[in-house]
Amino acid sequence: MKELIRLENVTKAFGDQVVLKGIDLEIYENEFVTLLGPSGCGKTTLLRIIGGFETPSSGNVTLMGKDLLSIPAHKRPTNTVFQRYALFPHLNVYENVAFGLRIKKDKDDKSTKKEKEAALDAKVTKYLSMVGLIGFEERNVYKLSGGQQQRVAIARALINEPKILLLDEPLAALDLKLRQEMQYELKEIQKNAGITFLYVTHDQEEALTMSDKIVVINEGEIQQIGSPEDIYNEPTNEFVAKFIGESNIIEGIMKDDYLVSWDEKDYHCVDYGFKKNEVIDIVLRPEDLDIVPEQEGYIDGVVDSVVFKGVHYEIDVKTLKRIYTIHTTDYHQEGKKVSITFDKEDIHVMEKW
């Protein structure tokens, strides 16, 4: 893939408050990249710098090797979709989508008015089809559902064919079921449009569902960059492990390559490259742990609590040293004596945060 945007040591301060601290990031053509982190971590500021709505305090931003910061916002090959759709209430669906093309001036275009209108109609139809709104052309936008309004906003942003579409928490105002449906639709739209999406969210499920690459940010610093599988299965530190899904995080010792110890017991693992006897953190995902009869697993304990979550039970097992949270489809009664087991691949070792 070709590199589209590169950020080098980008910082941003508002007065005494530093919101971005030396951001280095590469974004490639046709990628779905998600900036993920808690509110106030700097992800929207980063998006606004790329869009031209903010200027960094220091650092470089390039587009295909050329300085992006010297290009005014309205001339950048970007478009933005916001949480609030900002549709024009006096225009129908068709005219909302066509608006960007109607105001676009092309001095070299010698087409007749009829030819221009035909070309515009073809493009509007193309992008309404892409977002599943054929047949809604004459509909007033305020009569659309939230999801339909968001699709109009996306079609309007895509019709000028930007190199990168910036999306700032665009699904946050939708209800849960519609938000989940739109996650899959957005990924499909991005594939069909063939352009880069840069998406901002604090919702881990959205990031894991849609992204090719996730950039986890906390307090203005990138914590980890990787695929959804990498971020979930191999978090680099405690923040990432806690922010992406649920985790049992345990302090331990890396005795040697492929050998880790916690609570005075050794376990074989698949991690290596740490110093001998280095103090580390261990991640055990709740869904990777299994409950078996007492003394048949690695760690014995007692079922401390059981909560039904719909697709699984969340069970806390209290052992001599700590409490482990386990997700399982099997019910186990409170007070029952059990044992916990897991595979060596389920032990994820990371540097102490």
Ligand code: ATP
Contents of the next structure:
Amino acid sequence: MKELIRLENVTKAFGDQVVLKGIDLEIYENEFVTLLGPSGCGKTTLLRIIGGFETPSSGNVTLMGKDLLSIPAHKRPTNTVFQRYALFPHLNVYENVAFGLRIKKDKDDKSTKKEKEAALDAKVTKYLSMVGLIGFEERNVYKLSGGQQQRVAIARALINEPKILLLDEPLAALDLKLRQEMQYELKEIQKNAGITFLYVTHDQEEALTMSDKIVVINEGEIQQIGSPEDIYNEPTNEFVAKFIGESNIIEGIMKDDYLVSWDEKDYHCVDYGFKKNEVIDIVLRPEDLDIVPEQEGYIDGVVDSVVFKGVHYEIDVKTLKRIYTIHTTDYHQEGKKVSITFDKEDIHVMEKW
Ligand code: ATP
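Switching from the form predicted alone: structure of the form predicted in complex with ligand ATP?
Time for the whole complex; same chain goes first.
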């Protein structure tokens, strides 16, 4: 994979408030990269630095090995899609998408006006088809639904064929069902366009669905960089584990390689490389735990609560030392005596945060 953008020790302060604290990040060609973190963690600021709308307080940013920070925003090979679509209300769908190319002046282009129109038409059609809006060319943009308007905004941003498309919570204004549909579509669009997407969201599900690489940020610092599977299955710390999904997080001791202990009981696990008797955190995902008859599992307890969640039941089991949350398709009555079991691969050991 070819490196497209590199950030080295990028910091940003607004007055006394340091919002980015030494960001190191590489983004490759054709990657779908998501900056994920809670509100105010600095993700939009990072996007704006790459787009040229903000300058870092210190650090370097390069694009294909060349300094990006010295290039003014309008000359950067970037384009941005915002949460609010900012379409031109007086132009129809076709002209909104064509706009980006019409204003682009190419001194070396010697083609006739007719040839230029034909080339433009081919591109508008290509990108309208990519976002599923063929047949909508003549429509007024303000008569479109929110999702359709956002597709126009995406086509308009793609038509210039930027090296990297910056997307700042572009689906946040849509309702849940449409947002979920658009998540799959965006990933398809990115693959078909062959353009790198840098996507900002605070929604972990969105990040897990679409990304090749997720960058989890908290308070201006990167917590973890990895594939959705890495981030979900092997969170590096408690912040990531909690932010990415519901979890049972338990303090324990790494007694030895492949041997972990919590609540005075030892378990075999697949983790190694920790110090002997290092205090660590353990993540047990609710969907990795199973309920079996009393005394047949590792930890006995009593069903404390049962909530039906559509596909599974969320069941809290109260044990002597703590409550475990379990997702299972099997129903268990409140008050029933049960036991909890899991595989050793499902014990995720993290360094203490
Ligand atoms: P959100 O999801 O809420 O947009 P975010 O993670 O994108 O959050 P940023 O928008 O990057 O966060 O903001 C990080 C911090 O920097 C916030 O505390 C914000 O108030 C502050 N901030 C951002 N832009 C400016 C600015 N131009 N001047 C002063 N403070 C700013």
